[in-house]
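Take a look at this single chain, the form predicted alone, given in structure tokens.
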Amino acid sequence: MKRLPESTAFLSVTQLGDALRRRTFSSLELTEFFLERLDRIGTRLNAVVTVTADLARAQARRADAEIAAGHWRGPLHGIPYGAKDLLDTAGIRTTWGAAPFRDRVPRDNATVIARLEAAGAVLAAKLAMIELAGGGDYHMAGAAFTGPARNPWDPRRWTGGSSSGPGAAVAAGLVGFAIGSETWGSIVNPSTWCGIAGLRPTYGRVSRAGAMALSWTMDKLGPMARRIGDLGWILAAIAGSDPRDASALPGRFRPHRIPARLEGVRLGYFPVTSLPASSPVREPYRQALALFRRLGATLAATSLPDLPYGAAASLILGAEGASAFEPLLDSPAVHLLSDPRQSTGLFAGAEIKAVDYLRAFRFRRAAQQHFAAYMENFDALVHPGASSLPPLADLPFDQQEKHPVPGAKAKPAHPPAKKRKPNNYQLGGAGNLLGLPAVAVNMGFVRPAAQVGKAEPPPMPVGLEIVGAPLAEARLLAIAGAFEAAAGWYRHHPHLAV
């Protein structure tokens, strides 16, 4: 069998369908080459629960057959990909990246994974997560069974959550492609820190049928890839309508041309100086502004409508966290669960009142009206993913300022008084809240201050979070692959120790 070469692993789904119809290699070849990486490098980086080696060498040699017989499925057919353990996989277990579900097998694909198949994508791996998807809350990056998701930049640091695992196997270049879930954060985030593509579908664009359930109204699929080109065409196969999920809207996702320039594009930016003052992605976040303003578009700095929405979507995920996991907390089971402070938010969850819930529900229709009057003055809103770096990966969170992040300043032993942070910059809450779409997209490289006597820190990725109004998916990639072409940090890859 044809032995690939390593960059293979960083080529776009788009690159490696075009080396699929020339036949430069099979859908077998480049399978065994994933199925090594998978084993080689994702166990390393505990990015991998399962993987699917035999299921992928089937899906694989018939992908090669109906290829060699003319019958092309699109631009995903034979390119193995990566799925988030919390999507039902039919005879594989499916674990929620939670001790008390390692040994759950499900009978039924999730929706997402038979879109995939229909599409002729090949299964390789299910990907670690945080545990529940983060549920009830966690304070340290191995709140997982399989230990803390390692990012292939620099694996004494952590991925981001809870898509830890398809964050380190998309930007290792273990599997072609992946698909995460968020709810609050968890495509978006591990999409920044670890430099690849990221979108985050809006609320019902793609069915959650045999998904994990951790918040009926705020939970979300979607895609992360190498490439922001990647994301449309694995959008198209995975949305739509589905009889086993009432929120799923209709209409199928057709994706667009990445223009070259984005002259009439609106832009809303939230200032610089809402970034902590240490913060390191400050001037990467400049320079990227810069960028847009050369592309053509226009920029106008803003802020979002002056609303609590961090804290009604904090309330909504509680209370239905709460809800779907009440069969774990009557169960001795929950003290299985890695991080104890996952089973004390679940069950403050379960103690919210029905009229605060009801109450949040009230706000976030009203927040939603607001919202689409706001939209009208730009066709989206640009910030940050995160302004940070990402912590390390073997320290509690709380651990983190006595063993400081490289190139972070340590708080003062008596800090002022805080201030009141400009209108909800953080687009976190107020995106998930109100279902918004949002494409992650690297944006350049930080590189850590060295500690004394240690050797200098490897660079690492900062992303840029584009948000755009419900359905907007189509202008915000085309936005955001204007910006990924002009910048090109999409060439850059992390070395990885072989």
Second form
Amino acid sequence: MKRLPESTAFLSVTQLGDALRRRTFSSLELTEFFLERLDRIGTRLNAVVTVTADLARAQARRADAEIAAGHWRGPLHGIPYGAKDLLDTAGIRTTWGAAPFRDRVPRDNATVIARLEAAGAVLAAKLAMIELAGGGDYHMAGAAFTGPARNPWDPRRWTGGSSSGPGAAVAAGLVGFAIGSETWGSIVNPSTWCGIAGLRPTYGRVSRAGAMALSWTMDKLGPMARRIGDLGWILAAIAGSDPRDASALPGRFRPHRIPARLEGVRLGYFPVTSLPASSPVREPYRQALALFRRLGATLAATSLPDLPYGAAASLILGAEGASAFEPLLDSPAVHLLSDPRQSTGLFAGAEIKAVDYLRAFRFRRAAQQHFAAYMENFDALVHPGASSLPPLADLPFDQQEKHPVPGAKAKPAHPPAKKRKPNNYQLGGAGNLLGLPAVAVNMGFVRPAAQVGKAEPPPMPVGLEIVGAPLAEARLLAIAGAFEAAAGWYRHHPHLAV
Amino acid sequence: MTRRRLAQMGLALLGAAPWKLAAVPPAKDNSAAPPELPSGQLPAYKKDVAGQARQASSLKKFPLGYDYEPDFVFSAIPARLRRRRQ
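Provide the structure of the form predicted together with its partner chain, given the form predicted alone shown above.
Then the entire complex follows, led off by the chain already shown.
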């Protein structure tokens, strides 16, 4: 069997697919290559729950036979991928990242898994995640029975969550792509901190049948990959109506061509000064905005309509999460969760009054109308996906060191009179409450400040979040793809010392 | 006559078994923390519940009127039958 070079690990889906069609290597050779990396690197990064080696080899052999016979199923044919371990896989344990469910073996495949199989993709691994997708909240990266997922750019740091395994596995080149899920931040956040491309589709774009339910009206499934262009091909394979999920919208998805320029594109951005003064992402964000201008986009400073998106999203997520996990809350197994913060939050969510939940739901409709009118001014909104660098993986979030950037002010000279949540919190709350699509794309690297007497830490990726109107995924991918190509950050890969 | 007794009589008239009411657990006291919660988690629990109350209160500032809410449409056709029609 052919031994593939290390650089194969960081090829895009499109490049891998081209190589398979040209017979540069076979799907089985590619699968063995990724299986070895999943075993050698994935376990050290705590990125993997189950390596599905037997299934992967069988699917890869079938892909090779079909491609050899001239039956090419499309861009994902023969490409190994990983699925967040909340997607049911027939006969293969699906643990939801949580100790109480570590022996749970479903009978059927989730719709997304079945659709990827139909597209010829090869399931190589079930990937780690924050337990229960962080439904009850969590206070440490180790809120998973697999331990804290480690960031391939610096394994002392966390990947972000809750799609922590997909973030690590894609960035480290352990799979061709991955499927994650987002209820509030779980695709955008790890994509940002792992320096990869991520897509949170419009609510309803992708069927959730066979996925763990955390919030029936906020859960979304979406792709995570090394290049923006890959996301469109993956979404095309998994989108569409499904009789098993009443929320799944009809209609196929077709990606747009990624343009070289962005003339005529109207971008709303939150000013750099809206970020905390000590935020290490200020300078990369400033440079990203300048690049959008050079690409021909029209930029206008803006701020979100001042509405309590976060409050409404929290109440809906809290009440639905407590209901979804009610059997667990009634069982002693709830105390097997790795982070006690989870059960505390779920128990508290059970105390949300029905009238408050319903008010949040009714507010959501009103906010949707406000937001639709606001978005008529823009094709998309841009903002950093996170205003900080990933925390250290082995310390609780409230015991983290500060990461000041040299020259940054400790406090703003004139603190705002009214304390407001940061814009990425507001944008995340609004985007997930209203079911809006978002794309995460790498916008550069920041080297954390060195601690006295310690070696200089490696630079960490920082990301941009691009949010649009419902069903605007193709436009968002075109904008993000043009930015990605011009910025060129995708050429950088982590140096894995394992 | 208590509400419970009235309910028992109503169910008896409908042919249901009134003893089944005994299986219904008593209403939970929402002012207290769940007994399953370890005492060490009580402060965080109380903070969460208070935060939820604040969030609910912040939403009350937005008048929502009396309009019919299309998001709360119940379908009389069971989901399985609806799927067959698709």
